[in-house]
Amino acid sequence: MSKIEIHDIKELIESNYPPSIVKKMINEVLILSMQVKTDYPDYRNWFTTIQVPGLYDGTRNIIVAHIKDRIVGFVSLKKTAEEKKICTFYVEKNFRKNKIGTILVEKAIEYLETERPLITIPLNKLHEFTKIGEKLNWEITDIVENLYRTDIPEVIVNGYQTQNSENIILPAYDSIPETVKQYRIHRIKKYINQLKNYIYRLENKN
């Protein structure tokens, strides 16, 4: 396999790298991430109005992995006093056994200055993060419904996305089947309680 090259876009901007090349790299990340984020509403608008400006004001970063002229992986990051977060993390399927993901996460941890960055993962994609989560001892701390979509909840790792979310403490990160099981049990109990409350209101309406 050809040599893997890593580029830190924030560093390129600060070093006065040719703006046309930086812009081209950012657009390539957007095109690739649009394929990954097809199920997230208004992702393009978020990327262009929040992520990209953050590259220039010091609150955001994107680290990309290249093989020759091809971007094969990237990680989008947020770094503020309030939050250190991995916003998007992706490696193309054909390159996932070449330690590219590990390299990107190591670079992300270095930039964010924490070994336990906040990250949210759709429940149906949780299995894709098992190995790296286990390796770094990341911990599932919450599951939030209706955070980005109404159909699939978000698994919160290493923190809490919102103070108003239901706090569902779940097993260790490497226990994905148990995680899913506990979430489903919680959801069933929640619906049963809602049904009981509805019946109670009907019976006491008059």
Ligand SMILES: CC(C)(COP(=O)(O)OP(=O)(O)OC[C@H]1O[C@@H](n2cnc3c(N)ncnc32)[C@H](O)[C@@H]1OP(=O)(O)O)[C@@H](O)C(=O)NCCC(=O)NCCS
The other form holds:
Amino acid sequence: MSKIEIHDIKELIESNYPPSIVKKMINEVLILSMQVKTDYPDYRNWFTTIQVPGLYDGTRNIIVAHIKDRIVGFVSLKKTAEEKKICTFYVEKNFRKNKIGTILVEKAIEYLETERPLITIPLNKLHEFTKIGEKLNWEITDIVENLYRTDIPEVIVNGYQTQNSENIILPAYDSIPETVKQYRIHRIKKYINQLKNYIYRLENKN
Ligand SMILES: CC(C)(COP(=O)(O)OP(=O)(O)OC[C@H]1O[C@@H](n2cnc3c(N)ncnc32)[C@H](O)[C@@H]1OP(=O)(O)O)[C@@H](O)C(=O)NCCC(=O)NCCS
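Given the form predicted on its own above, produce the structure of the same protein in the form predicted in complex with the ligand.
In what comes next, the whole complex appears, and the chain from above leads the way.
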């Protein structure tokens, strides 16, 4: 594979890199991230009104991986006194399993100054993060339903209970596969109970 180049957008801004090139890079990240954030409501608005201004006020950063002038992956980050978070972490499908994700997460850790940043991952994507997470001792702290969307639960890693997460359903288990297994068992039990209640109501109608 051709050479991977890493660019830290906050550093480029601070070193007075030509603003038009920085703007183009930010726009390319937005286009690429729309591929993964399609199901996150209002993502574009969040990106342009929160993530981009944060690049200029010192609270946020985006680190990108280029191959021959093409952005193939990026990690977008928040660093404040209250929160050190990976907001989005993405490598294009055709370029995966080439260590680009590993390099990006190393850079993210360097910038955030913690090996265990908060990150939330859709449950159906968790397996893609398992190796990276296990190497860094990342810990599942919750699995939350209806956090950003209603169809797929969000796994909270290295985190805490958020204020609007009403549906905490599991304690953390020791390993990611065990957590997923327990989550599935929980879901099935929940459906069985709902079904039993439904049958009971039907049988006792009138
Ligand atoms: C997670 C992700 C960033 C990993 O990127 P990547 O460039 O493939 O990562 P790497 O090549 O550095 O792989 C790191 C390790 O994970 C393993 N891995 C990568 N993809 C995997 C998969 N789909 N299943 C199992 N293991 C996987 C690799 O084999 C590697 O293991 P090793 O270090 O033992 O060799 C990428 O899969 C991705 O973008 N997924 C979608 C992300 C997403 O949904 N983001 C939104 C929420 S933030």
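Keep in mind it's a predicted model, so treat the numbers as computed, not measured. Numbering follows the first chain given and starts at 1. Rigid core (definition): largest C-alpha set, two forms, superposition within 1.5 Å.
- In the core-superposed comparison between these two forms, the C-alpha atom of R187 has shifted by at least 2 angstroms.
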